[in-house]
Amino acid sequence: MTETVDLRVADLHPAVDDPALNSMNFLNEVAQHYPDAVSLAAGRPYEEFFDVAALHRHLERFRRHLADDLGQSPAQVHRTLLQYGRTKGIVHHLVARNLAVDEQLTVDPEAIVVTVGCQEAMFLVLRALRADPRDVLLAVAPTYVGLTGAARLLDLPVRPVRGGPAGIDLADLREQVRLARAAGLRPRACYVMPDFANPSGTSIGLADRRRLLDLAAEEDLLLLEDNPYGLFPASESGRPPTQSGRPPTLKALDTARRVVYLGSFAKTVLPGARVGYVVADQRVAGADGTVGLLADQLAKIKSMVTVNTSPIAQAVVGGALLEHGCSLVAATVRERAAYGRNLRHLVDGLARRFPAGTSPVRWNVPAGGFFVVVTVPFRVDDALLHRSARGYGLLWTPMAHFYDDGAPVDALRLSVSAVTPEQIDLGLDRLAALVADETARRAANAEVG
């Protein structure tokens, strides 16, 4: 019997069948198919620190804040928490305080839009910037696939900029701007993750951050700074880093409003809350001569996408901020210690299993964050991931998912955030077996060929 078909993929927007949109679903499905495998794939926060009781505590703390600090009546508190809310959000003032405390960044709360995760923040900004078919986005490669997928949905082409061990190749960025304009295109912005980037783990040094800002001013380019991992340097002590121990964000160095700052509470407070934000303090002139904020324009778009971010979810995040004096540095001491320990354990474990000088396997050593990139002497693709999961009980992420050209990639990403040291050891043992068997298999095929 022939199944009735109502629509074809060809009848839908081209992005729905784009590899960028398939990546996240594919990786999630692989994990579901092999639930017993050790997962060094997921970049999720460490779940052992989740506490359901804290949700109620944080919600109550924010309720008291509305009543005691902001002077709302019981009816107003009730409405703020339970009704449709302000499109820009109800914790914008606390986000501004958090940025001041942790990043020494002074932000007008009205320049902040609280979003449904950082993914919505990306979408709003790209939707606003994509004004003409000539518009293109630049992005440091390898690139977070969520950014690439959002751009696809908006028909905004993404042109790669070389990353490398320094985090960004500034000469290549300038060249890509030149090439785009020579082709009649308008490069609107460059997406960059300066701290412990996903997926590369690399960071941009202070001097290059300043040079990047200068280049953006010279080329009339916005910078989209995404910073989900900046609070997780892999310090030996696990103590909260001082500002002097962390390079300032691009936005903290930004004196010309070149940086649109994308933030998230998924890694620092609770991923299930799905609360992010965007700082968009750029001045926008209206047709009538009035001048407002880019944040105001983003709020208009948001009102047609999600209306507003859940007030209950915002209240949980707001209460968590208030509980720690609006400092996420203070709130994430346990997490920072765990992630730093795991990162060092993973790197040390790679060195023991793949000794320098005797193994072709290589890896980078990030100064923090969740991810390490491992380069192996053979192609890494989705088929190999399935073999790894099925035959070796190990999950990881093919780096090919973070490039946009379809070229073969001989590297994989390992994540340390959602596992224990014991699981890391077990996973690395299985990785070593996979690498040995795959190397031998391909050598045998080469001899036969």
Second form
There are 2 protein chains.
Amino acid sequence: MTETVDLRVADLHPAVDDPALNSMNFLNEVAQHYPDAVSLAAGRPYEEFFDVAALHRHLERFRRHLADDLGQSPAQVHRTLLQYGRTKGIVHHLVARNLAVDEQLTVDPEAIVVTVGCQEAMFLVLRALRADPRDVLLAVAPTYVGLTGAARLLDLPVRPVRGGPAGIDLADLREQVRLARAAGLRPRACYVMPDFANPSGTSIGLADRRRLLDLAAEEDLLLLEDNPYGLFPASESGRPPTQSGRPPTLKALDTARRVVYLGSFAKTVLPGARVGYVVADQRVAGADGTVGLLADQLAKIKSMVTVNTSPIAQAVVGGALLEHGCSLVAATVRERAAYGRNLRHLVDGLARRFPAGTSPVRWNVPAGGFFVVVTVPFRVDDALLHRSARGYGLLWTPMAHFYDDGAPVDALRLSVSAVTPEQIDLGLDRLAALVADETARRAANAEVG
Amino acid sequence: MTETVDLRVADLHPAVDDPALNSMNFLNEVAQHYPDAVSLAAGRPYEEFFDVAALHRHLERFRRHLADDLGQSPAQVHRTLLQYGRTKGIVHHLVARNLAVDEQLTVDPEAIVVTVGCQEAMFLVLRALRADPRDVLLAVAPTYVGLTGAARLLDLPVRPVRGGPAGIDLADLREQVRLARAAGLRPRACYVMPDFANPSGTSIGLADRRRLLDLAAEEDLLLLEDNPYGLFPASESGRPPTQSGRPPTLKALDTARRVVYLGSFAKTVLPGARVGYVVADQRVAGADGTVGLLADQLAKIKSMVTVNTSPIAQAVVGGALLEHGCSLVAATVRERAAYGRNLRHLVDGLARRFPAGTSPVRWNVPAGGFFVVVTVPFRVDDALLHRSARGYGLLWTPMAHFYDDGAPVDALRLSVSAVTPEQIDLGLDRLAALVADETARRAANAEVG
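Given the form predicted alone, corresponding form predicted together with another copy of the chain:
Below is the entire complex, every chain and molecule, led by the chain shown above.
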């Protein structure tokens, strides 16, 4: 008996059957299937400091801000918090203050669009930039899968640029621009995560940041700077990031409006608010000669995607910002300490279990953020993840999910954000067992073969 | 001196320069420019009953629901409210109960995707259905501009179907399907608002609802049923909608999964939560023979647009539902009375000011909802709106904004949702003066010409 069917996947937008959109689903399903496994896969923020009472406090703090600081009447306060509202958001002035305080970045609040998480910010920017089928996006590979997925939904091809240990290979970027143009394509922008990138963990140094900006100007490219992890350097000192040698953001170095800056509060305030933003101060000329901000074009698009970001969710973020004088560096002292501790613990633990000289296992040592990439002497695919989960009780993310070409990859991503040091120890013991068994298995197969 | 420009609108997606996306902006700008005008334009819900304290109460009510009814531990409650979460949402079970209680509609909660307002629900459905350039959408004209705008962003042409006094002209729908197919196009669905439509105010009767469902089955069309106003019949009795002769929703009559149901809490709970949903129980076959729900395909798309709907915003809606036993009919007694009173007041006021027999002004008498369409003996365009705002202190919406073809329209939309009876009286006095002056002006011009 065949089941009644109303539609076929082939009749829907091709993105729904694309690996980029199915990757997260697949990883979530594996995680749900093995709920007792140690997860070094999840990039979620630490939950230890979560506090439902803070929701009420932040809401009330922002309500008082509207009344006391902005002089809104009770009726206006009600309208701001509960009614349809400004498409570009109601916490834009606080976001601008935050960027000034934490990033020494001066931004016109009117150039900010508050979005439903950073994901919507990326989606709006890609929708605006994909004007016709010649348009392509460049992105440092490996790439955050949310970027690839959003591009897929918008029929915007993503062409990889080599990342490498320096975070971006500038010669390759220039070459990819040339190749795309030679093929009649129009590279609109290059997506990059300069600080503690997901998934690679790498950062771009100050000199390369300046070179990247110069290259963008020469090649007439925009840079999409995504910065969810910048406040989490893993310095032993526990000093705040601005005093710990982290270079300025691309946007802070940008004197020619080449950078569209994508911001997230998911890791610094809380994921459940689903509040992010985009700084888009580029000047856009209309057909009639008027000049406005790219932010206003993004807002028009937003009005047809989500209308506006929930003012209640914005109020929670706004209250959290106000509570700390708009400094998220100040707000995340505990989180920074926990992530730094975990990252150091993971790297030390890898060194103990895979000694240089005797083990072929390699990894990078990120200066901060959530992720470490481990390279092993065999292919790392979804089948291996299943074996790891089932046989060893350990979850991680195959790096192949962050490349778009389906080529074999011999690396996996470990995340330290949602675990304790004890779970890291347990997870690394299991990883060592997995690696030993896989190495032995392959050696045996090689002898037989 | 020319201003430095970074981009041109012509280099962005064409939708940003489209009337559908600029319509809302234009109307908002007019409203902001004339803040003291009486607005019979705004379709926002009534603010009189807004209550910030309710936010805290609803959050707390939903928190208790998670703990007491669903048995979540404190850590699980924190995770549900504050962490990244289920893509399809966390109040789906309450939405299903609401549909059962208020609409006698039995829905699998797994077929529901909770979205960032109804706008995102429309956007996800249109993204899924627009598989290739042959695909087109049919929509009853005049059409809600948010639908047209979302379609524009997705390069999905919208072909109008005559609405007329019965809400939809079924012969024209059949003809439009035939014409589209003859042109090599693939009509995927017809968008319809069967109850007190925006902007027309019309409703579709029970017999036509059944015929529409039959036609959809014969022509292999989906129906996108949008129902933001169904709970607001304007019956004198003030009886709840289910006892006041409102016919069942298309979805409640749908035995063959032809209807994708779009729901909003903006008018029944509060706009500021930005929570809506879609019921998509259609069975979708994958290339590998597996069969799943359309809701799961929409969730994949959502994961790349907004990731998930803020659980905090969902909790506010969930708490409001729980407070009223999941009945929004029960929750909206005061709102229903206010909207019904206003609608009767408006219609009565029109009849007094434009007496049948002596005045050429006509209007429809909707059985509920927010909107009345007034037809006048001259063209109603944006220039007239400016004259009305500047010279008469009155705002309304030109009906031309709800048609997609730029043809002249001699009608305007009046909204009763965000005003008092006194403001309605004042607005109608001003409308009468505007109509009298315009009629005289045109008569004088005609004599001269």
